[in-house]
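Shown here is one chain on its own, the form predicted alone, set out as structure tokens.
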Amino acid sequence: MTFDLEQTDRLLQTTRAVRKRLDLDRPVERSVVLDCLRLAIQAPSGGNSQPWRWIVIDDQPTKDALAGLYREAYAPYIASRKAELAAQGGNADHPIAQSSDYLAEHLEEVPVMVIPCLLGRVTADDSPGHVAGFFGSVMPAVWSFMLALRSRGLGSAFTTLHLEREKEAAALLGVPDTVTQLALLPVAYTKGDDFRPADRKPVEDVTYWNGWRQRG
């Protein structure tokens, strides 16, 4: 079977993390995420375990109570950040620092959340290749869920800020302690399709062969 390779590396290079231009204003029909998690669970995972749950958030008052845990860790976040950068010398309202501000003002109306989980919990006593391996069986099936997304005209962001409060956000959605959540994905319809590649530096200076700083 032969790829159109056109259409497959355009989707891979503007799949974009989404924010202002999510259209909060369009409704998303659940059919559409469930066809773009459809696509997701496809994904690849370790053992052919499938670990994987999804919780969909489109009830109002449940977003609304998300998106305010969201921002209680989203404050101290973004103001040591935004320090941060001005100490260096940075520009502190550099545009992602203005999305991520919009996406953090409006989150509640976005038309979906989706909450990807896993079941399990790592521990301080988990080997680097357990917790490698735990968070690597489902990490392919959301970044497949957000390239379903994307092809369907829908925009996401990865987000986890949310986490800072993952109890309470756990008793909440009545998740249980043994189930860990990852992240927190808005999700809409886009303003527009005219995404680009984005700013990246030469493959070359990143890629090193056969060990570490190894230029081939």
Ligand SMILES: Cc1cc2nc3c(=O)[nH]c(=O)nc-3n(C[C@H](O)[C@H](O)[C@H](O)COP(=O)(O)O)c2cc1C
Given for the second form:
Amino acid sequence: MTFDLEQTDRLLQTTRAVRKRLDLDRPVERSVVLDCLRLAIQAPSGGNSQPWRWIVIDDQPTKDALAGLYREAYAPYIASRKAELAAQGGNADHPIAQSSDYLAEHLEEVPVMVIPCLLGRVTADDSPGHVAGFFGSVMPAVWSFMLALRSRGLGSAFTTLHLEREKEAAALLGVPDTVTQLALLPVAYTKGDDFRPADRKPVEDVTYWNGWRQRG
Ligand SMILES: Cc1cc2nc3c(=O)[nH]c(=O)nc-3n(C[C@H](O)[C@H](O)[C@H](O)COP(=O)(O)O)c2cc1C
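Switching from the form predicted alone: structure of the form predicted together with the named molecule?
Whole complex next, starting from this chain.
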């Protein structure tokens, strides 16, 4: 069986960080979230350990509290980011900043939040291989989840800022201190689905053959 490359390539090219185009008024069924997670957990993990756990939040008071924690971290982050951009002569009101502001302001309104977690913690003594294996055992699944959402008319954005308040979020959700939260994914249907391919550096500039910085 061959894949429809036009469709699969479009899915891979247009799964973007969706913020302003999240439909905050349309509920998201738990069954859709489960369908997407069922696909997500087909992803690989080190030794097939499947260390992921997924906290799905559709309860308003909990979303309110998480959005509050996110905003506490977002305010200083975006202020310094905008100052940095302005100092470099750039546009501090860049579309990504506007879109990020929008998400921070409306986060509690998203129908569902998903927090991917990993069983375990890393420590400063862990080897690079262990750290890579640890985080690498959930990242593919998270991306598959985002692709599965997109294929069904939903969208998300990978966010990590609430982790500046990781302990508070863990206390709120009852996450044990042996567990690592990886991200907070707002999940909603999207308004329209005409997302454009991402603007990225050319692949030739970021690909080396047979050694660091070798162009072959
Ligand atoms: C590790 C990681 C952390 C991120 N953290 C945040 C975040 O806290 N808040 C946010 O609005 N976007 C966050 N993003 C989304 C990026 O800003 C976004 O993916 C990037 O600007 C590229 O946009 P695109 O995915 O639409 O191409 C994060 C993305 C990654 C991969």
